[in-house]
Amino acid sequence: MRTPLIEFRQVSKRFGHNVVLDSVDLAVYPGEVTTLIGRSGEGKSVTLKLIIGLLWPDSGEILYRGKSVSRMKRAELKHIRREVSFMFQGNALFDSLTVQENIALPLREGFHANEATIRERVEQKMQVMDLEGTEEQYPSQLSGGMQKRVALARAMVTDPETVLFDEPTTGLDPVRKNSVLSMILSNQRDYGFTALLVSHDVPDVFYISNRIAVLEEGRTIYQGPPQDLEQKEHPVLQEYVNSQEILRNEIYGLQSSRFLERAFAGMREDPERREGALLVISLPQYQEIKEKVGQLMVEMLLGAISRAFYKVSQCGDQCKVARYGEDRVVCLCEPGSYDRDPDKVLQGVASELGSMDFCSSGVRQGKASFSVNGGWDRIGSHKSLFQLVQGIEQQKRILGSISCKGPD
């Protein structure tokens, strides 16, 4: 059994009548990448204090490397700040250094090393992080991006075993912090430091992460691979899990698929309810319309449908629109509950995606043709919905074509 390289063992604190963290349990193992994310104010960058020393718990115990931190002598507690490097949120640089005094202040205040080891340190840093030619600039100088490079460099410019990172990408663009996040995940790979991580970057910094633990209430309530998490059914790992998906599916008044198969399974197992019918629309070239066209016009074609299968059909909250795969809109629907024949319904919606203009930008070159199929079933009490959809898609029945053309 691997033994963690930190260690929280029933962990308490609280400010005041503020519970922050309420016996909590975490595991940091050396050479991951671990995760600690959770909603604001539950207490995650207070445990990355508690980890380095500048707040101390209420109760509970903190283990480094299997000893007791709380027990430690002053030269222990010592050598571990000399081992465990911090990124704050915010970065923390000082406005009146240079980017290369910053970088180099670690070496100087904690380490008091030579001014020769110190210039190889940061030049060597400053490369890594692409930071050539800022050596004199100052902070203000710098983007927000640049900032954090310079942040970066100055935690890893000791060469630690470990490194906090308190929000690292906060305030940064989609493409910024893609950038920061690739770098920390580059670095740790090079270096074979270990990291905690501090991030609402949800889902993004589950790709680079080993563990995830997950704060709620002040207590931990998930800690493991973070593709483990997709097998949890607490509502709030769905949510964090399902985050983006979840917005889509609101915008588009959409049910998530879970959603979708309880209350599938649960009409199958009622014999007045199996008369119901399962109507699906799908775009077999799903893949080459977000080539051709884009992910942003395949999602918003996907939206259309499901808006479309609202309006036609007319049954209010007795059917449940759904997104099943990345590629297909299903309408579940309660015996009775519309006044159309469901092949109707199909027409309908493919009519009403007629009707609009999803390419008015066109296509990068060229002319491109997209179907639409679809197809409905009648729910019995055999069939899986899986089965189902896929019985429906078999038929490869065709509503209608949109097409694109590029420009001239």
Given for the second form:
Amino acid sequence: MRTPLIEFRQVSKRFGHNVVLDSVDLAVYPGEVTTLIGRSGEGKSVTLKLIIGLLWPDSGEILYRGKSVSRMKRAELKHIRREVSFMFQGNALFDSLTVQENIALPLREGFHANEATIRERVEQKMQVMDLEGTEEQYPSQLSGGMQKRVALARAMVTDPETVLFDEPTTGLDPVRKNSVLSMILSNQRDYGFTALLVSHDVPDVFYISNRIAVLEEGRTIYQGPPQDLEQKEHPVLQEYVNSQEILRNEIYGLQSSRFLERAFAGMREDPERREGALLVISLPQYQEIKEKVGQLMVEMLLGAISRAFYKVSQCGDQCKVARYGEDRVVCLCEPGSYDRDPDKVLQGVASELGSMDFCSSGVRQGKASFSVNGGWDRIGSHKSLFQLVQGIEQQKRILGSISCKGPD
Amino acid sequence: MSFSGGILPLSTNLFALLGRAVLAVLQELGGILLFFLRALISIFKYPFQVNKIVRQAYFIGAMSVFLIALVGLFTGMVLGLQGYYSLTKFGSEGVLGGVVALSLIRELGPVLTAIMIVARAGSAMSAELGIMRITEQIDALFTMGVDPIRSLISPRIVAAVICFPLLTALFDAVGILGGYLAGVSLLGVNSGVFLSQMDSLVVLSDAINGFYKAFAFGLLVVTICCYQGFYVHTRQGGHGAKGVSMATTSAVVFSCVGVLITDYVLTSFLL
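Beyond the form predicted on its own, can we have the form predicted together with its partner chain?
The complete assembly is shown below, putting the previous chain first.
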């Protein structure tokens, strides 16, 4: 069994009456990227500060390479601090020092390196971080993204064994955010350091992390590989996993596919509710629409289908409209909840869509026409939701089409 | 005697309040003393921070020269004028040189120099350290394995110990020149009498005592100003920019009061 590089055992920390960490367990393994996620105020930054020694725990143990930090001598603690770098959320750059002096500071003050070594290391890091030409500038003269890169260069200049990143992408635009995350990952691959990252960039951090730890109400509710996180049923974990989908669905008034699965199972198991109907509207040319018109158009289209379902069926809470997969919206209706024939509901949805203008800006190339398919079936007791949806789609019933003009 | 209710008598509440206030003051003083001792011990740790000391000496000393000279000149001139009119009443205007020099060297020189440095450099130190604290620059130093007290406070203390006596000497010299200009050039006191009285009334111990005071004020002012800025985050009811402004105000007020109290204590011992 591997020994964690950093380990928290039942660590608690409170500020006055506010319990920030409550018996937290955490393991960070050498050479890996571990990301700590959690809502604001859950103690993520406090966790990093406990590791570096800026704060001390009220109870519990923090181990570094299997040895309790609280039992270490001052010299040992100093040695650990030389191995660990910290990148602050607000960068913590010295505003009265130039970029070059900021990056050189840990070498000059902490390591007392000679000037030739300092010059060489600083130049190399500035080159890696694409900061050439900013040597004599002050942090206030740089953009937010460049300041982050300076902070990153300063955190890496000592070639640390462990780097703690406290929300390294906060306040950055999506392009710069991606570039900072990829920079962290590429540096981690090149230099092999252990990284502990506090971030809100879900799901982006799932792709760069070997392990994820989730803090909720002062406790670690999950730690393990990101792919295992998806399988967990814990509602908070599911919120993180599906955070983008949840937002998108909330904007367009759609339920999640997981919610739909549960509602469907409930109806199928109840003999009185099996007579309910499942209506499906899909976009068979989903990929083509995405390529020619864009993802946003697809999202708007699915959102419009959802609204049209509610409007036409007039079944209110008795219907659950959800996104099922990337390219379809399904409507699960309780028996007796729809006064109108499902076929007429589908036709009504199609005519609602026909009156909308989805691609006013046109397609990227030529003209295009996209079909909208739809169908329905009773829920019954034999088929799973997936099988039922597949069966309906095999009918290949075209409800209508959306035409987009070419570029002006 | 027992109290059945939750409300204590007024006298008990007053004692409790007084006790809390005394404890808070003692805690603050203890904190300042420990802070000073840590900084003092760090001065002697290798490698010595010569560059930082020179930079701080430039900031505290060289950049205060004009202000100190200006204040010294006018203080000396006022002393010359006031002294002349007071001494004339007793027919003793001849001792003007001695009076001006003694007042400056023993009291006004060290005290006014310290207060001027508090206003110019002490407040700036407090604000700078306060901003460094709230923007996590001090925490950043710690994470780099650098002792922030050694790196930020010790050089300032050494620089203050060097600069305060030198600036006090400058203040005294320019002040005496001001007194000479007012007494001799403007009011017609004999130049030889002015200088000879100064020579006969001022002894070496006056100058040495003046420098002891300057030395003590240097330590006091820098410690108080740095402490206020360095621990701005622990201040009750003041965070961020407001905390820094409160710390700067406290630094100036406490330093000035501290200088005057220390001056009294030192004078009573040195006289």
